[in-house]
There are 2 protein chains.
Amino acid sequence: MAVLASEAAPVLVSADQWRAMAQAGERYPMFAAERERVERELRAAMAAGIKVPQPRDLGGGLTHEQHKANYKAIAGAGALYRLTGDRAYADFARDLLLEYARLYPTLSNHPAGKSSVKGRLFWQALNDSVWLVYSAQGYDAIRDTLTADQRRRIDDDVFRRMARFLSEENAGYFDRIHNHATWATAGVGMTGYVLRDRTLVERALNGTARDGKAGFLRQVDELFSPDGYYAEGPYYQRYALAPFIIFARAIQQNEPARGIFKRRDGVLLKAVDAVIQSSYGGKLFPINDAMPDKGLDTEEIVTGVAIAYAQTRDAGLLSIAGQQGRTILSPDGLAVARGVAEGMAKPFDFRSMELRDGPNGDLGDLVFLRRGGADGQALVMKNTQQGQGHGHFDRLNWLFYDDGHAVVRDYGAARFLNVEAKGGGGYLDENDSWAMQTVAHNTLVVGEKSQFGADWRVGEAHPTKPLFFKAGKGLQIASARMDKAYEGVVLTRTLAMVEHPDLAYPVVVDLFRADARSPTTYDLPLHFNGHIITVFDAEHSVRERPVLGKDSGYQHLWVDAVAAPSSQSRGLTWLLGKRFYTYRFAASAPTSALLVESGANDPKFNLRREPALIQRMQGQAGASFFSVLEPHGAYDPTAETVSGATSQIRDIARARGEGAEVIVLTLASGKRLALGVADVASKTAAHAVRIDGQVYEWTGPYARFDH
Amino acid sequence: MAVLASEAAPVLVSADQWRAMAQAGERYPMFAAERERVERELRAAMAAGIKVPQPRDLGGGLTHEQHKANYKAIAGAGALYRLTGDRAYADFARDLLLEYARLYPTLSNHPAGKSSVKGRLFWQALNDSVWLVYSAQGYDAIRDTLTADQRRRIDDDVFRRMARFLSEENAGYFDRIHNHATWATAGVGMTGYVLRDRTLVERALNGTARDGKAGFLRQVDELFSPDGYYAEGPYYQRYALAPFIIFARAIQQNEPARGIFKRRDGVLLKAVDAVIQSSYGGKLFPINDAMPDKGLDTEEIVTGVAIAYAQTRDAGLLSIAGQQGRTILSPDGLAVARGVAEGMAKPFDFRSMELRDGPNGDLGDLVFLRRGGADGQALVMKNTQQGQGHGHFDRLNWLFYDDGHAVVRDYGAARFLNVEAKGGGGYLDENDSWAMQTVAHNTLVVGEKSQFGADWRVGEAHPTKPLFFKAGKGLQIASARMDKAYEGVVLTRTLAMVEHPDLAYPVVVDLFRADARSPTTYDLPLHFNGHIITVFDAEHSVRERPVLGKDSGYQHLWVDAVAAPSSQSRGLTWLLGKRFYTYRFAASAPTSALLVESGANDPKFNLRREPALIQRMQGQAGASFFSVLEPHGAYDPTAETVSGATSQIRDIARARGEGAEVIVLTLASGKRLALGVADVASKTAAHAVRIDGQVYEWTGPYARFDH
């Protein structure tokens, strides 16, 4: 650790860096505003005085919240001392830490600890780790203001003890390859840098045995896919990201030779990019257990953007920072604030991409097809692995966004985060009974049961198999297969975003093929968002709404209307925001069409009430569902004008040939647009499908035809 | 008309004024942007060429839309010619008008005219009038570029003929005291100024008989209340406003001595203020037949703000213009753009007020109680007259807004404006069967029937009687009585917005008293907006939802839950945006409580599905319903924190004494807050009411007690 100037000088952010921030900060409004915000919070904390209570409460309780407030105060006070030179801040952090030095050695396991790994300050060790990550930063900033005795007491009785508790004394926990353990490795490692304790650093990086089989580096290697995707999905990726990038930054500062941000082809920076890519309109795609209102403006992503910008100088990140409206008090935050103030921001490059899942990238993928930038079209196709216990039973699910809105949506988690009256603020029973179930998603339900028998551990053993992905000009397409979700059933879905001069916006073409060993019931839900404008002929349950089923999520669906089985294509048009959306759909055998709404069997009003269309085919073993979703027209409530309210797609048809299918869209103009999809994704196989006297011939997994 | 420089110089906006705009416009972004917008539209129209088709279609049809586009093009071309000096614009307007000079004399009544007053260019004379108002402005701007012959042809064969058609030839229409006729008087009057035709001006101002019994001035005197309220409500006020202010501006320019903007104590400027006051979050309060997405950014209000600002220089109007994001190409628009550019805008003064209804202000009132500015609390109480055919049966209705959201809301109109597939874009059947009915509002339903037997003509004969209104510090209160909505039933409601140091925000206290001759059924709906967090004990219809009734709107309500009759107070808490709302309610006799949702008997999915609470009391003649609505707490999905999720009001109680009632709120702190309300609004009457051993004594219509 050659960079150290003295045994007490700051190491996580150097004294020179702090000075640069102190001098330049006022010039950049975003940095100055954050400094003011922290100053305001800290002044309030200082006015309230030193409070380091005996640990007692669960999460949300008084002692829990006080210890949480304290680590923020220690970190904030450290930063403000460096930025202002005002010793009052340093003294406040010192006094807090001296109180901890008095309290901490007296503690054993937290009295309310229910977690398998109890903390000492908090009910779970996770929170103790977070305390350490933030307090270490604050302590680093003020450590050279202390007397040798004060320093020794805080070093030994707070940081060294806590680091020992979180590593050696809980080695099983510390050595896990899991994002909770990353907070522990980060806390221990940063403590190691601050205390100049090489052993702690080594333990953090390579595990308690220091052999590299555990520890932070192994976590970096295994917890993200090569594309930076995190197995549980964007909502948890946001959360998991924080300790990775915070500790990585500390490593970069102290041991740049490790090239931590270059590790695995820059996987940590890819992870920051991936989480931003996994958003629309500032909100993260709510796949798996996710709160749909969680967005890019969270603390974790603010931190991620700053640290990534400092490494990459990607001007697109500045526009994200601009939307976030804040940054952090660090050299990286200063760089962001300066970039924004100097007008360097460029639109973030939201682009089509395939995020491979799994440490080696061979456990499926999450696909984004995009067009038209941040407010344009975005299609998400979920071909991932299960996503552990927070994963939903929704392989081959898709979402669609347009013009700022979720048009085809995902319920996310059934939860009111931290709202005590709603199941204590945790996951509600309806998260299991509805939100996780297959029917709550836009993917095929076989036999009215959820995928993998609704057992996530079974799902975890079976990744989805991507067949192809291509983001071409005018045609973007992705396809994947799942053959283990249901015993003896092969599910293959191909989704394409197609452009055509006669169509105002790209349309989505969907071909969902199922092959079972014996006849069964197939249900294909579409959770659309908007007010129905025109609907296919159906029997309407206008005076009594039956419930659709008894379990697997069906018990939560009211039936509004049922259209009897038919082979004809049907259309459903809805209005959302300022656009119309027409979904035209049909299948290879007669299907009925049900309009349903969530909210049945919900005496506590835990569910949102949202509509869905379900296509139901019964008594078939093999089935193809094919459809097109078309955004069209403009509804302007201010000018009171409406245009393009009628779909420009007249019909949809489909034919099956030897090992391939073709879907044909007939446009209002009379032009035709066809998409051929082969069963097997071979680049060299030739296919020919005849439909209405026309023969479509191509070589390869898919082809587009215009005539 | 002394101001005229020549027989052809512009008179609606003078040549000097145009020059000032041409010179200064570029400096003010809002003005420059509007000029660019108009230029863009006009360039497209010019590229498409002169199209003046034989009238044929109904509203929305091709010829209708073309003639509509043409009057915009004529007005825009006139303005751009003056602003740029480019003769191409003047020539385009000229060529369009010469085509009209060729066509118009050949026309008789519109072939598709179904309206009682058919137009010639359009299917109804209303549209012809609007054509005249806009085209006269464009013609005025280019008239001095024409040859004498061209001028004569356009003067005589377009404007004079059209003015004659809309006045002498349709005198019955022209002389109505109705806002449609205001477009006719405005068109004819502005034509009069442009053609220097004093007779036309006189006819416009004083009616075809020129005796003042009809015409614009009479319209100004009778169509607004002294406070500037327009009988049909804010949505139609916005629409009605345009011809008034546009023509008034022309009068002010040509005959300033008339002091048109000072007429009736400045009623036209009050009307502009009133319509802005009738909004929250940029959207108009959706009372009566209103589209809830209609806001302050409409063309009419943009025009109104500009004209009013030029008269008043009220800096609050500039902040409204800033939100609108645009202004108009006129001297007034220039003043607005300049004010905005120079940072003169101040927050608009949204304030508590009573808008009296009726030409003499004695036909009821619309009350706004506000606190905390634009995003704070706003309570609307509807004590107006019926509001003609677009009025709803909702006397004593209330709405409540907080933190940017409608918390207690009104359905507005059941209509998808101009969406052909939804009943041709007009009012849907459900507007009658649901939206207008009493149960669709937040006011008492007697005997499960709507007010006035759902006959608006009956309602029109019976104004609501305001009892008192006071916007005091910490207590704002309004009360009104209606005794003709139901035969033999006197309805009295008092609504108060009350502040208390123990409560984070003002709370709403509601006392609704009904006195009938014989026992009946009372239903008091509350159309709340948000997701239910906690609900009172009830039987839930989890597997089958019955429909509440057969008619009067009840046929559209699904029943979600029913709580048996009880005398205890009940509570309902919901979450909306970032705040919780708790409604605590009880009544003078046992009431049941129903949770319902709109959407039953709606096979075309014409209705939005929105929840409501209904308190039901049966078998009583006299009844008091009393309640409190409390905004509380904070839900932050970004920081994942929740605070104040529990109501700070422990209980609500009420007692009746001689000619008065008292409502007592018991706060969580143990403090009590009471409101006494007298039956008769006398300033000198003394009252005493005993409740739980405590005697409340006061003199006057109401009193507040703290202890």
Contents of the next structure:
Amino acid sequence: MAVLASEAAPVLVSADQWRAMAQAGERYPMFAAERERVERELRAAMAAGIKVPQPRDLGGGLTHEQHKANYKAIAGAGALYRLTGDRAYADFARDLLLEYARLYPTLSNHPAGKSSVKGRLFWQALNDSVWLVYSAQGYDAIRDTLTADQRRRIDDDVFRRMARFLSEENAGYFDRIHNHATWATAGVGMTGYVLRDRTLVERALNGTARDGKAGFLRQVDELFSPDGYYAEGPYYQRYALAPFIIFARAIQQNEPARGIFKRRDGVLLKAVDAVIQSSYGGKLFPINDAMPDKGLDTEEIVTGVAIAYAQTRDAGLLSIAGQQGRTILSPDGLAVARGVAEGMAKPFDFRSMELRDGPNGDLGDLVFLRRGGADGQALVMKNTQQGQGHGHFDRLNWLFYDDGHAVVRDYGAARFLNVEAKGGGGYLDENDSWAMQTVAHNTLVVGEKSQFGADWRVGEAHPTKPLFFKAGKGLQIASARMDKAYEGVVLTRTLAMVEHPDLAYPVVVDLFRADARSPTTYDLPLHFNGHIITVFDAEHSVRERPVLGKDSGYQHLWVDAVAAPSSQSRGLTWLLGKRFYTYRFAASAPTSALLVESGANDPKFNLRREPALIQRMQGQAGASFFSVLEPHGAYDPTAETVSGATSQIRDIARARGEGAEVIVLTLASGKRLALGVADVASKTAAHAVRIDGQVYEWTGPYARFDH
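In place of the form predicted together with another copy of the chain, the structure of the form predicted alone is requested.
Only a single chain is listed, so you will not see partners or other molecules.
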């Protein structure tokens, strides 16, 4: 049936909204700059001509990148047509889409598809869904410029066919609770709005059975915690944010009565805040399956910030937009550009917080302890789930940032995204053999095997239990426990950020306790970042470079130095940027200390070469590892000056009492700083621990003592 031009008017952004942007956009530099950027890219694409190739390549290949460029061009052309009135843009989008109308009906599964659900245009259906989300926006903007026959061909042979492929032919895929399905539901739902097809809209919102047991709304309910933490972690929260926020905006535009941005106490808007909080220096914390170079300037977060600002008018989001340096060509982007131009931006509130995991908030947590604002100190404690297969076996892991750098870092994923020469741009074999293994992270390894037997499904079934979290003045602390990572072993970690007048910067105190049924081997890695300045006494590997083990990630570690078992505390100092860091560590029984580096058994040079310190304890059932990380001093290579290069912590000691432990730091000034930590999180239980003639008494899960 022919569609009248009046029934083809834009619905994702109304004609009135487009006119308002066209009239006001030039007044606001950020919006004008984005329009110019899109125009430059689109003019180059128009000069190159219509290119809609037969699909052939994996991610990063020529045909993959061309189809990716095409959906950006379709979206950009639609926006520019509405903003400028230049019919050439609409005609270019039309001609591209007509070529897809010719090609798409001839396609079957992608010839290079490796995914469990292969795409038609791309090697995996996920990318087809992304194409649909962005192309639907461009098509909506130009649809009323087409003849009835052109609309019919594009409606039926591109958008309806693609929606049918994603939702009917791959119903199981479409009904998953997963980011791939989020993109699919968003694309199909937006297609439904554009084509005025309520069946497609309802299928997208409530699943193929339209009973609410699947679909976009169920994903909003199941994939985010009450705090806005996304089940797969910050890296995939960044990626999944786009379809959630873009489709939510389309729902709000067309069905405001649904109150999509109020659903679950505004969880989608909380999700924008949560992903920004999950960053330092503009880069996302690389927990789980993550690229360490992804940051807040990605397209998805630019979109999320704009739409969230339009809904909330949170001035802190304007400062993030200012750092991003761009916005989007939408009413939301115009609101951001206006706010920035009018000086309404306020610093974003990077704060200490606990993000609970799981739809009910009872499946672990991700903790941020911060001091000194956006570029000060940030301690991250990772107690979340496995991330639906996008997680590593690294519960009770931690990272530390200071002075603009990752000081204690995480490897992230072993992948060169879209670099075809490196495994087609997909995950490398070393992602399984190294990056996902426990020893590649900053948490305890028992028996030289990864947590949960390196099976993410097992890990997903056994959440970590947060014990307490408190961000107080001078002391910020968090603790969590896990008892199913290894059979018969209970692991408990407490991390604290502590300030003291005699210390230039906050220090990190770490207590990691393990209780096993029988004696075993414990390895506690610290993946540090910087150049070693001073090191504990150790025997160095000079003539040969042995490999630490045979599997579970150990096969990828060269051993550079080994210190014999000792009960005395040791220290390691390194320089990073313009600051020194001293890590002082010991344990409840003699431990050896190994300096290692990643890269062994890596003939294709797929791994980054990064150092680590491993504390090893053997033949013990119960163990406590305790340490302090101290930032100190200043190094100025320009002025050739060094100050404060010596640690101001002289020693670290520990004692155990009945159901509690105390860690004591002895400072260079002679003062002592102690932290008491109980085994149970009871607020009323009393504890007493004696160390060096001093009795430390307190009530509650923890206490600080100054002498």
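Here the structure is a predicted model, which means the values were calculated and not measured. Residue numbers count along the first chain shown, from 1. Rigid core: the largest C-alpha set superposing within 1.5 Å between the two forms.
Item to check | Lys213 C-alpha moves between these two forms by 2 Å or more, core aligned | outcome: Indeed, Lys213 is displaced by 2 Å or more.
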